[in-house]
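Encoded as structure tokens, the following chain is the form predicted on its own, with no partner shown.
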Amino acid sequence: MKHKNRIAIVTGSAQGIGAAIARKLSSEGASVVIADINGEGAAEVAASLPDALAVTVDTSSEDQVNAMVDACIGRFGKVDILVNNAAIVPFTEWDDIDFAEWRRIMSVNLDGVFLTSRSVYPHMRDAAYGRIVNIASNVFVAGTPNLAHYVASKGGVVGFTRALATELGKYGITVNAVAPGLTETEGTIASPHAEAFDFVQSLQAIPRRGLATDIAPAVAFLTSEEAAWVTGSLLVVDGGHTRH
């Protein structure tokens, strides 16, 4: 049981990655609050799991996510570990995104981590202890279309993760990143990114769809104290697509 009595925050976890996240740390022994903007799906997924706590949050309001982590605290008592998962996948051509729609992804992608990280800090600062995982994505080392306003949000969650860790590994809290590839995931399959899964798959070193729970071991593992000496680093779980 890697996260035996740890308390984990996990962003947009009413669903796909962020839910098999959640299950995995659960699974694990953590207690997980599970924090989405959908709050009936958080509730589902809270209600599936031992000692689960669901929160409604938008990530992009700092109100918001100060009363979450709020309520991580009044129910657990304190936070080990935050995955910052919500995010916004658009599927937009550049000649489409204006201004709006370009603060639109980075309010979510960007801004909501830089929320949820600065409302946890002071709690794992006084502990002496921390794990922050940030979810990425491959497409910032692939720079696939139609994505400049996600890819732009992801490459600055990179950048954030690496200045993070070096303001707070003194403090004894350790902040990374994953980045995953295209996942098979309800909001994918539904989405225009479904129709690219068969030529992501040909580049691909491992030939299959990747999954939700291909993500989760990742995170599991940054998150835990074996990843203790691990920090400002950005892990790709792909199946070797982009190979670096």
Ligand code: 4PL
Contents of the next structure:
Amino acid sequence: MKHKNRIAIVTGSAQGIGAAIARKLSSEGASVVIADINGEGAAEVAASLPDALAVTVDTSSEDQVNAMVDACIGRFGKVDILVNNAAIVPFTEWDDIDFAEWRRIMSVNLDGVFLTSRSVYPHMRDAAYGRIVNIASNVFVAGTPNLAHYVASKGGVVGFTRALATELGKYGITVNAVAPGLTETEGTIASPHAEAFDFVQSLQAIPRRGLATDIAPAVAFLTSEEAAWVTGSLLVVDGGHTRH
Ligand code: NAD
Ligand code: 4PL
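Give me the form predicted together with this ligand now, not the form predicted on its own.
Up next: the whole complex, starting with the chain shown before.
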């Protein structure tokens, strides 16, 4: 039970990779806040886990993020782990991205990571313990097409991860990023990305589809106590697609 007595917030955990991370941390003993803009989906995941709390939150809203962290502290008294997983995964040709769409992706995928990190920080600093894991993507390594705004947002997430790791190391807080490759989730299956699985599989060292349960163990390592010496890193989890 590597995460016994640990309290974790996982954003975007009503489905997909976030739900798999929440289930994994819960199975290792953590109490998990299932935080998602889809409150109904969050409630369903929370109901399936022991001692989980569902919170409806738009992670791009400063007020809602602060209320989410208050709800966690109110229920559990602390926050040990933050997993920034919530994101929009778009599919838009580069010259069809208008400025409003660019801003929408940045506000959820990048601003949201800043807002949640800033909000949990005082609690982690005062406890002299914290684990922050940001979900990036291997598109930052590969420069994948039809996602330019998303690729830029994930590059921002990797940069912010490194800077925050530098700032927070002295407080016992580690900050790392995990970069999945194309992964079968409710989101990708329902989008044009579904068409890419065969091609991406042909590029991978391991020739099968990536699943959400392939990503969760990498996150669970970085959120564990024993990963104390790993900070500012980017762990690519993509079946050897990019070999980064
Ligand atoms: P998904 O679309 O299946 O699920 C995303 C979840 O985030 C949903 O429950 C959604 O309601 C929630 N969400 C969206 N916007 C939100 C907001 N503003 N506030 C709170 N919650 C919000 O996504 P997924 O495929 O599971 O991807 C999860 C993470 O993994 C994302 O960060 C994504 O960029 C990353 N990722 C996914 C893949 C992939 O191929 N699936 C590959 C690399 C990285
Ligand atoms: C390889 O993060 O990593 C498509 C869509 N293809 O969101 C991703 C790859 C997508 C990816 C991603």
